[in-house]
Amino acid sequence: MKTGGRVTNWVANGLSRDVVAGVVVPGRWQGVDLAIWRSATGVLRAWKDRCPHRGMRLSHGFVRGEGLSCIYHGWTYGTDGRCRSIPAHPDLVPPAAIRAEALDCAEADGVIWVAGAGEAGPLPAVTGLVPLRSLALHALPGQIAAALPGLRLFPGGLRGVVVLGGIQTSLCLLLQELARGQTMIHALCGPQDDPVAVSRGLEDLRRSIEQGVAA
């Protein structure tokens, strides 16, 4: 993502509280589909959404303790990405070469960030803000930015002070480009702001932007 003349490989992929232990969810990074999951002990991982066996989406699988199992044939991968068990061959020790393809994944300030393996720089700073909610828009990141000239670009998204629903709020919108012309917004607000009012304002904002795009 290029923002304000700088390039960052980190892309927000959700709010930490929405991926609890034992859950796997789909994600996306620079056009690559992901499986993002958290083990029973809280280890967070982001992998390409493809089982090395038959290509089934790992985001359709399920978490078992410290492993993620493919829903197709049950091949299970540990938090290091290596295949740990193959149900059809219970006595086989899977070769070390069989592993899920991992991306860098980190959490900070209540946000889940993903970057290409070994390519990440410093995380975008959103310290002092409160995670609010995520919502999808039928609009591209550039169209969202153009509709909000009061927000400044920073590595990861948009940030500034705006008026939503007649209320002034400190707003941060982390932008995650999805497929088919959609963008996921992960919103954070100031600790002094009314989260209900800001959330309602975001719904109004979504309708306004989508109407503008469709016009």
Contents of the next structure:
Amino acid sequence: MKTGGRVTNWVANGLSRDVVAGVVVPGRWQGVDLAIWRSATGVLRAWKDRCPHRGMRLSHGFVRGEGLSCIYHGWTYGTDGRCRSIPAHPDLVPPAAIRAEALDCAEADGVIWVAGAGEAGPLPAVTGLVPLRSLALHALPGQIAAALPGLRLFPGGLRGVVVLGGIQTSLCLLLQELARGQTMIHALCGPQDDPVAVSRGLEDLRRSIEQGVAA
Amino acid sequence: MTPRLHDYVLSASCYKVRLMAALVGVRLDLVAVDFHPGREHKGPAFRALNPAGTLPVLETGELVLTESTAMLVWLAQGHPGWTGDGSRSAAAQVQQWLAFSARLAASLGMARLHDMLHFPADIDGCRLAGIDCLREVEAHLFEARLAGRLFLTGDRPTIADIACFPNVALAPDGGVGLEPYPGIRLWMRAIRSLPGFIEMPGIHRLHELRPAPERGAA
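Cool, the form predicted on its own is there; where's the form predicted in complex with the partner chain?
Now the full complex is given, and it begins with the chain already shown.
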């Protein structure tokens, strides 16, 4: 997407509070599956979802301390992406060439952003709003935008003031394309808005958009 | 007597009972039933025990129970907290989720039996109904988390969580992905972190809860 003449390819991949220390979760950026993980001390990383050993999804693995381990044979990678241990060869120092493939990731305003390594412009700003929740729709970003003419497009998603769940809310929907025609919405709202009302409003919105897509 | 569970290792409902027993420290005698491909549960010997021909069956010495949620109630008896905090509201909420677990079995559970064991089913209908269920759980857990609660009915787990957990966690076996549900992911992690948690094929324990094996250890 273009922003002020500069290209940004940051894509929201979740809310910070949903990726707590010591977990790995699946992510997706421009059709590439990701493993997004946070170390015990809070370092966040976004890597391609593929163990260099046998191609197993790293998002099925587990985080112990400052490393991510593959569930298949236990190869463990440090936050720098380098393989640091291979359980079947405990005396081997893994060659430096064995490393997970990293994308750029950053956090701001409670949102996790991912972009291609070294390619990204400035982070889209969602200052002044609070993270609400993430939910998936069986609809494409364009269909979501078309259903919400009150919101304007900005890098990363849609934002504006709308009536949702019976209340007026400052809404920001960060859009992330998933596989099979699904889109993940990472929603933020105004700090004074009732989160339960906005969440239920988003459920209604999802029903009406999906009915429109199916029709 | 030691309660005897007629069991099939891949059954989500049998796992519910094994998991509950492990969490409250009750030992079970396990009797493996050749559910697939032998269909032993549909034979006359098994039907003499349970005319419905379904698994699991729990023989307590006094009762023969054939519904997994009833087995959870039986196992949780005498273990305070697992059936709620004793309030009317908690008791009703637990029942709400026990009933809901039947919807999970009929949707996500049936999709899994279709994909894994070739059960006849309206697979698209099962998956869509399963996604509806997952969305309800996710929305509920979001609101619970706002109120500072981690589990379905409060700040500690009950039989409601154990009744719902297996078919949710095994949803990918039936072709329904869990990627879009951050709240469900945190809830499943909290259940898998409980002392005494046991695994089944498709639901592994959290390896990170134990230190890495010592180098050179057998």
